[in-house]
Structures are given as C-alpha cells and as structure tokens.
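One chain is shown next in structure tokens, namely the form predicted on its own.
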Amino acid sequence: MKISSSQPLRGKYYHIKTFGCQMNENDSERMAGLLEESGAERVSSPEKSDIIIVNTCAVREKSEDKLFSYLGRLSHLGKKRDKVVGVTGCVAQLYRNSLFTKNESIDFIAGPDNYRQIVNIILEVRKEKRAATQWSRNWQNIPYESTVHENPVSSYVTIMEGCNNFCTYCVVPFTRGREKYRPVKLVLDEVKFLSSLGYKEIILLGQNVNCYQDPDTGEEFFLLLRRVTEIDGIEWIRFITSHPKNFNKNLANTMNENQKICRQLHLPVQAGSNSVLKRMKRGYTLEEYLEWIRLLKSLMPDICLSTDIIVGFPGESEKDFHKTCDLLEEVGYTNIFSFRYSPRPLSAAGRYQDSVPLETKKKRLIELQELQKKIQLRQNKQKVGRVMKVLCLGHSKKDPKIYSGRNEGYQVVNFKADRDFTGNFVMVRITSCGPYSLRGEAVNNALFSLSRINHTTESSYRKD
C-alpha cells in the first residue's frame, strides 16, 4: 500500500506517556495533533504502538527516576525494530546525546523547541538515531487546530515558555531556555477556536505568565488577560504559574474586576524564611510576598490560594522550616505542592553543600504535609452546607455512579446527580468533605448559564 506524502504515518499507531507539569501535558497534546495530522492513530498502551514517546520533566530528581524506570520496562519493546522509541521534553534537552548510552532502546530525543519537527524526526530514525535539541530565540508555533485535547471542557493555552530568573535550585532556564512570548493574536485566535468547539474553561500557561509581553507591541499580561475575558463562550479563565516578584497591582485589579477570571491563584513561595529565599535567589522577601497575599484577600476575600514549597534546601535550619509552617497557617492555602530538595544539574544550588540530611528532609516534608492536611480539612468543613458552581468533567474514576468536577477554587468536587452534566456547569450542595476533595449532590434546576451565576453565588446559597 502506498502511503500518502501528506500522511506519511498513515497505518502507524502511537502512544505518548507524559511525566511532569501542565506544560508537559499541553506539549503532549500538541505532538499528538501533529502525529494524527500525519495519519498516525493513538492507542492506549505502548505494547500496541509503533511509535512510543515519553515526554519528560527535569524539574525534580523524582521525575527523572520515573522516566528511567518506565524506559526500563519498555526496553524489551524498543529492541523490536518495528517500534520507534523517543524521549522528549526537559530531560531530553538536559541530557541530550547521553540518553542514548543510558538506554539503548531510545531511537530519538527532542527538546521543547523541536516539537514541530516530530514527524520528520520519526521518519528519519529508520536511518540512524536522531537528536534534535536546537534552541530557538523565537516562539515556535504549532497550529492549534490540530491539537488533541485530553479534556473536552477545559483546555490549556500556552502563552510563553522559558525563564530568565535562574532561581538557584531550578533547571528550567537550561531545559526550556530564555523567555519566549507567543503573539497576542495567536493566543486570542486559539481561545476563540476553543470557544467555538464548546470549551468552557481555559488555563493560560507559562513558566512565568505574569512576565508575558507581546513580542510585537510589548502588551503586558494583565492586558492580554482582559482581552481574553472579552471572548464569548469561555466562562472560566485561569493562569499558571505566576512569579511573586513580578506580581503587580494591575494584575490583582484585573482579577478583581473581571467575573470570568477565577478567584483562584497559584503563587509559589517556595519557603517561609528570608534567608532561604535569598539563597534561592527568588527576588522577594517574605514580607513582600505577604503584602501581595493581603492585597488579593482584601480585593477578593473568597480567593483560593495555592503554592509550591521546597523543604530541606541547603542551609535550611529547623527555625527556617518552622517559619514555612507558620506561613501555611497565616495564608491558609487551599492546596500546596510540596517537595524535598534535590540538586539539579547546572543549577547554582547544585554546587552548594547539600547540608540537610535526607532523613531530615523526609521528616520535614511529612510534618509540612500533615499540617497542610489539617488546614485543608478545616477549610473544607466550612464549605459543608454551601451550594457552589462546579464544572462537571465526567464520571468519577472511582465510582461510575458519581460525577466529578472542579469548583472555582480548583478543588475536586464529587457529586450525585440524576442526569449527566458532563461539560456543563452545575450547582452542587456540599454534604461532606475530606482534606483533598468535597462531596455533594446537584441541586434542583442545577444547570445555569453564566448570566445567572456570579462570584457571590456560593455565599448566597448557604443552607439555612
């Protein structure tokens, strides 16, 4: 059978395994779109596929460990010459050609700036192993129309990549490169396209979204955000991740003034001690960070905040650690992402003496997570009896009789309903909770349009 030149992968099956953050997930969706546009079909397991892509994260050592463990399990498949195995993403960019010697089953590697070439790379590996890790100073656009979205209701929209900050623990500037900004027109065109497909929620993505500047006009992020709110059909808008040192009043006021922008913000603090923040080269003090928190809460008392925490950073004393615990209590985060410090290649902190013993790191992480668990349970109990707006994402994975979604604060809400609300907003009365999710039931006449729901809804629907 002759394969069409416009679909050179026709008759081939692919499988993508993703490790890492939302950016990695979005990258996988974009690569999947390019593969399917070239004729390949997706399958659910690597065993059934002709093309296996492992999309990776290098931010933490644990992510790398997962990659090599997964590749080990695939080694018997890679030896079959009818299969192509590739590693993409941050680990591919960081280790480059050395990956071939670490695992012989790998046929190609591709860094984040090389995804547009993914089909050609796959076609060329029949001749020899291929490494594509060239940098680009400009935005590398991949047509958004072909993206294969994992979620039919909520979608990521990447607006920038890379980082100029060089925090001492972070490898991102070496794996994603310097900051590159996507033109405003392309961002708005993609959001309009998603709206035409029926998407209700978008999440604007970037390593530092609040550093965004339109490459053509210099337009700042808060202005882009305002323009996105003007697009009909999209009802919830989120953005991740913001850097505290680049946060400003324009962004806080824009969030407050626009109903479509969710009262939810991820603002990574990393540590609650000024001495640790200084060694991390974060560019702000704890007091400056708390000023932003106070401003946000004064404008939006119902805002849900989340953050990142690293424990056991070189030089972190017991006193430093307890300052971080105090910060959790003071802010009252809805959620945190917490990790033990691990040295990363090329980062400045990788040259520091890793002075905190592993057992101490483990102990501190457990203590921190137990504290946050208590905070979340306390907060969630206060939500029992309330009715809140939830975007239904489908059936619960644990119980097909239960539906699952997220509220405006990006909390998981599992609920009972007498009909399928998937893809729609639904009003849910919270009946019980755990530390990590809320449980409830859809109220009568629960399906509403945005015009009937605003940010005061939750408080106005309290149980008598």
Second form
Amino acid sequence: MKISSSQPLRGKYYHIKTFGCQMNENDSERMAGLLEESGAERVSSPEKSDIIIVNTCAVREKSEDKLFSYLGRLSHLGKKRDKVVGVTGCVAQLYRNSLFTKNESIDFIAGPDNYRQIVNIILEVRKEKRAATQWSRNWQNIPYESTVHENPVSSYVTIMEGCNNFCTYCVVPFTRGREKYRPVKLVLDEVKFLSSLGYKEIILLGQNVNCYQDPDTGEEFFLLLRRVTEIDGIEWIRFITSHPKNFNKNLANTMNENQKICRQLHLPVQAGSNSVLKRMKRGYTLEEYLEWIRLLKSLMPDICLSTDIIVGFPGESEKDFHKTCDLLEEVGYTNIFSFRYSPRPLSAAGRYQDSVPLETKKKRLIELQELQKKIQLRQNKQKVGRVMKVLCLGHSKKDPKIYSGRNEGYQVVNFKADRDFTGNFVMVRITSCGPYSLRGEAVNNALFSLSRINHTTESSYRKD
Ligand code: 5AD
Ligand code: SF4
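Can you return the structure of this protein in the form predicted in complex with 5'-deoxyadenosine (5AD) rather than the form predicted on its own?
In what comes next, the whole complex appears, and the chain from above leads the way.
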C-alpha cells in the first residue's frame, strides 16, 4: 500500500518500548524518526498512545520473559481503544506468527529488517486488524536523517548487521540473519550529517564490527575507522562489538595511532576455560585472547577494557569457572557484563543438556560479580586525584550543580560545576569513587579543546 499523504499519521500518538542491545535502541530511534516524519507524536505512556511498538530482544531467556510480562500488562490497553500494537525486533523474527496466538493484543509483528517499512505496516494494520506480518532480508539504506536521538551529543551509527559465527549458545544469527555490511559512503554520509548537527561522539555499531567489509570494494573495518577520524567535528569514536577471533594488528595500530579513537575496547571473552570456549565454538583459545590483550596494553597502557561473560554454560565445572575468575584478575577489566547461561531456541547448545543447576549458576554469577566489583573499586581508587576529559551529558535532576558525563573509557563521571557544560567536553578532577562510577569537580576554565590527558574507563554499553 502507498502512503496517501506525506503525513498519514498526523494526530496519532505513539510509544516505543525498547528491550535489549544498542542495535535495538538505534532501530527504535530510527522508527521514532519515521513515525514523526509521518506526523505522529511521541508520548511517554502506552496508555495515551494510539500506536504502541515493542522492540524486542531474544538474546537471553530473561529478556524474553520481560517482554512477555510487558505484553501481558499491555493486553487490556489493546482491547479498550482503537490502538495498534506491534512487536518488532528479534523475538518477532524468532516466533513470527505464533506470537499472535500467544498474545491477543498484538496487531502486527515485524522482524529486525522491517522497521524501515514501519509506517506502511501500521497503515495496513489500521485498515484490517492483525493483517501485517512482514519478513524481508534486504539491507536497505537506513533513513538516518529523521532519526530521533535520545542523546544530543553522542550517536550510534550502524555499519553492519547480523552474524555468521553461530556461537553455540547464541540466537542472534537466527534473528538478525547473516552479516550485511553498509557501504562506506553511506556510513561516512551519516557521520558527516551528525557532525553538522553538533554530535561529538560516534559509536559504530554492529554484531561483529571487525568483520566489516565494504560491500563494493572489500575495504576493511580499520580503513573505515580511519576515514571516520577524518571527519571534522567528531572528537571521540568508539565501536562495538568486536570479536576476538577477528581482531587484528591493523585495528590495534589504528586505535593506537589515532587520537580520536577512544582507548577503550569491548572484547567479549565469554569464558576463561579453553574447553568451555571450544564447546561455545568461539574460535579462539584463552591464550590467543590474552595475546590480543597484551598487544593492546603494550601499545596503549591506559586502555580500558570490558567484556561479556556467560557463567553456567553446559558442562562448566567449578575449575572452569575459576579460570574465568582468574582471567578477570589477569586482565583487570574496567567493567564486565555477566550473564547466567540460558538455552535459546535454534542454537546448538540449546540441544545440549543444561547440566549446571540453576542454584550453581546463580552462585557463580554472584561470586564473579563480587570479584569484579572489588577489581573495579581497586582500579578506580587509582584514578582519584587525576584530571580527565569528560563529555558532559546533562545534570542531575536532584541537584542542578551536579553534572554527569563519560570519560574516554565510557566510565560514568559525576561532577560538581558552577556552570552548565552539557554537550561539551570538560576537564574534571577526580576526588572520590565507587566501583561503578567516579566523582569529581570541574577544574577552572574547564572547557576543553581536543588533546589527550589522563583518561580511564568503565564501559557500560550493554543494558539489560
Ligand atoms: N545465555 C546467556 N547469555 C547469553 N549471551 C548470548 N546468548 C546467551 C545465552 N544463551 C550473552 C553473551 C553475549 C551477550 C550479548 O549476551 O555474553 O556476548
Ligand atoms: Fe552471537 Fe557469537 Fe555472533 Fe556474537 S559472535 S552475535 S555471540 S553468534
């Protein structure tokens, strides 16, 4: 169906609820842009909206459970008024039509590649309830100009999507499909556009960014990264997620040689035991992983590293688990994202016996997180007294003199200042810390032009 006027959703209110990763957040921002271009207005509560979109994550059982409890709460809304309720993203892709029978209030479902047609899908559904189920696998140009950004200074830029790796625990290759790369030119156009709007930080996004290749020329990720650094106005560049199997010296050197690329890296290891890594089909040994860590630290001693860990993978022994704990001590991550293993549909490990009892998984997760908390506190204390560059993101609602931002390593820094630095880089002296954030005060004449002084990190990319 064709859109009949340029603003066919004028007068309608919409609400988007997002579960899951940065990719989903980014997709939601783009869907919001398309809806607003078509005349719809955002409201913060689903009760007041005509269009409710739930953008879903299937990566872990827990995220899926959260979705179904949210949908349960929505059920009464869908029936009361003439609302359109849509489920988009990975759960939609995974369960497709069976979602309609699981939940009465759903009017449409659309996979992760379909959000670009969101307006047309809604218009179809409004004509005939529960009509549209769309599945396509085309990598189309992303409508970036209309994106509604949640953050006014830092933006995600998708460079690739999907995954060819099939780690045995993971559902992503089945929901996001095989790897699809966005052409270099389109990535650069979007970054230039963001720079013209005043964005200072760019986070290049993809399931495996370091597998990136320009679809026409085969140009690799580190070359794309170099080109992004040439764009004026963008001062900090990050990228997520990198796969240790595809890491290479060119990327490490590019990070080292370029001031704009933050000295911060998220490199998911998943486990510290080679037998577990093998059964996860990760494609590297612990020793190979540690080689990359050594190289990165030797080039950039101040680099801030973060990782993902799964505890309780089928067959994980107490000894295996302690190897993961030893790894945390050895690397000294600034932050970790840790999860209890849950079997996922279609994944190879979903067919293994889920042999580690739930209680053991819970105990291991707590032990791991307690250990990491101590490591973080120890490392953060060493930063007290330093002056570091912080990108200020806003001020505390409770106390307008307390501001919050991130340092080069993506660590949260809360600081006192007697003027508003929102959207600017500012020099902050660290005066105290906790395990999860640093506290400090803006130094005199704190506004900052680009140069590298001290920086440290706690990366908190993943939301759960
Ligand atoms: N169980 C637990 N954690 C998982 N992850 C992915 N699949 C699973 C699963 N089945 C975690 C991994 C991955 C992160 C995004 O989610 O650590 O890196
Ligand atoms: Fe999942 Fe592994 Fe692909 Fe990451 S690399 S998305 S964990 S299959």
